[in-house]
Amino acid sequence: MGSKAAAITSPVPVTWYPTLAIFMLAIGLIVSASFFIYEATSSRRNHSLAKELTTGAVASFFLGFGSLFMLLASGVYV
């Protein structure tokens, strides 16, 4: 009954946190902002649904783990 239980530990190493957040939000904000101006410069019969929800989702991806991983390099484990 006194089997050790393993420590769980992070796939990626702590030193790297700050690193991949800084480019993470960084593509982040550069899909978003190509999306913005995809929508802003295109007109509504030009629009095409597919590039739209490619262009959002690869944008949340990174928006997403970059604030993930600020929050992680700030000390805040979520």
Given for the second form:
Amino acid sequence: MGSKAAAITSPVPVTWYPTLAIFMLAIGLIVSASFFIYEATSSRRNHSLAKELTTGAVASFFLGFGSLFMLLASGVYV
Amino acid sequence: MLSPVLHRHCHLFLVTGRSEDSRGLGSFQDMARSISMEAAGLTLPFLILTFLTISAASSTNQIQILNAERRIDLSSHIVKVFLTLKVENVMTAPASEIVLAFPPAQADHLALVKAQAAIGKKKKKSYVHLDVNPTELPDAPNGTKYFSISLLNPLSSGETATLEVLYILTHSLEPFPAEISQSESQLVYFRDSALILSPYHVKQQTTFLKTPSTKVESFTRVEPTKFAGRELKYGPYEDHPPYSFSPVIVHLENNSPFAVVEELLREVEISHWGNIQITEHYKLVHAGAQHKGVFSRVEYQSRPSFSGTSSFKHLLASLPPRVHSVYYRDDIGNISSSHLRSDYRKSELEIEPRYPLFGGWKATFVIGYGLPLEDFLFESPDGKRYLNFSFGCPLAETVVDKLTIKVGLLLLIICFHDAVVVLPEGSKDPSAAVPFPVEQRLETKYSYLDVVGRTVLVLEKKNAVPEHITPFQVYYTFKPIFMLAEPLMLASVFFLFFVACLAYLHNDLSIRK
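So the form predicted on its own is up there; where is the form predicted in complex with the partner chain?
The next block holds the full complex; its first chain is the one shown before.
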């Protein structure tokens, strides 16, 4: 056997994957919904590019991580 | 008179080939059989005359084998030979190695040679593993192949030592008759020598052959020979010079399953997110006597003890514990005739191919399963990560003609062991530590979310037996920060989508104001 080497595990516990996937995707979809509502309701002149970009960035961050955890939870270990 | 006997002696070596060659050599078998009967009487004095004139190398005079006992186990299609040697150093110079000799036909089919030395007396006996390496000796008669065992402590003058050697031969049981029908039992030839081939003088030697059943059609008699029950005993023979060889043929009944995997490709995909996915592609063949005539399913099912005695329909694969998502399929689709039983120490997958396998029939299938990462991936003291995985085919009692492991790391760089180890993207410097010689090479594979491609480390081994199921390691370096690349890649795709939406909404594309 030799010395007990440290076993390497995933940075996030595997049992959390489905929960994390659902929560992150939910938040990401809510933020992206807020992005589109902002686009649709406010008039052309009042658009604030900074607000749009930050909303888009936050939404894409959550959607990206959420889809990664969704892939991992469904067995596609990327 | 000397040259015809020598010529026929060489033919004897040629005839011991693979079973594919035996089909056209029916007459050779009979000739060889009759020749061996007469050659047995002539060989001894002939060999003593010929080989005494060959000036033996001084090293072969150094060691004398006091007692050699060889037990050959013929109960399965893999021949296991246990050799116990008691050697003595008769010269003044210390001896540090013992040389084992094998006839060239046997050496081609050697899968494994292991040696250990017994330390201590009766009650406190313990065994120490010794290194065995192939070696060459000058003026080797008739193309003999050698293996040298390195002793732990050199043997001083007059000292004796006891060595235990295990060697395994594959494809050494030749089915004869080469073709049988469904209701016949399988009979095979086993060719070997009643005298143990050795470059040293052997004072006393005995050979025991263990047969799988009490039915032995014939065997060559080299007095004293005794056959009782399931054991055939050749010997004891006293005082034989080096390179004494007395070929014998034993024609016995062997109905054990002759399962041979012609090609096995094992892909090991490592994902640092917590899973190791293994896919094994098998090409299984029944390497016993070819099946001729019709296959009657009615006869096969109604009289199982009479019909298809040499066929097999179940295979057992030993998988590691905590295995999940096991699948068993082939080109047609999923094969549902399988059972998985697991406990905390191992999992057993019992598979049943779509049809029972008779002589010459083949089956191709894929077995896949997933394993938790923490059981196999460890961190070595110098900061590298290594995968500790077991080489070899998990199927019990099978010979693998060509085993390839591909190890791949999931994540950027994948290493495949052929056991193909697929290493994750971002891994660098893959290297493998395997206890026996294998061929290595690197490949690239593109898998999920890959940009650069994963490095694949491919290890190939020919002629693997169940004794080769030993752990091996693949070392590589990997920075954990690379794991972030995947979610960031996904996030940037979504961000590009939002930016595209913004660009569309901000630009006025109307033709008319």
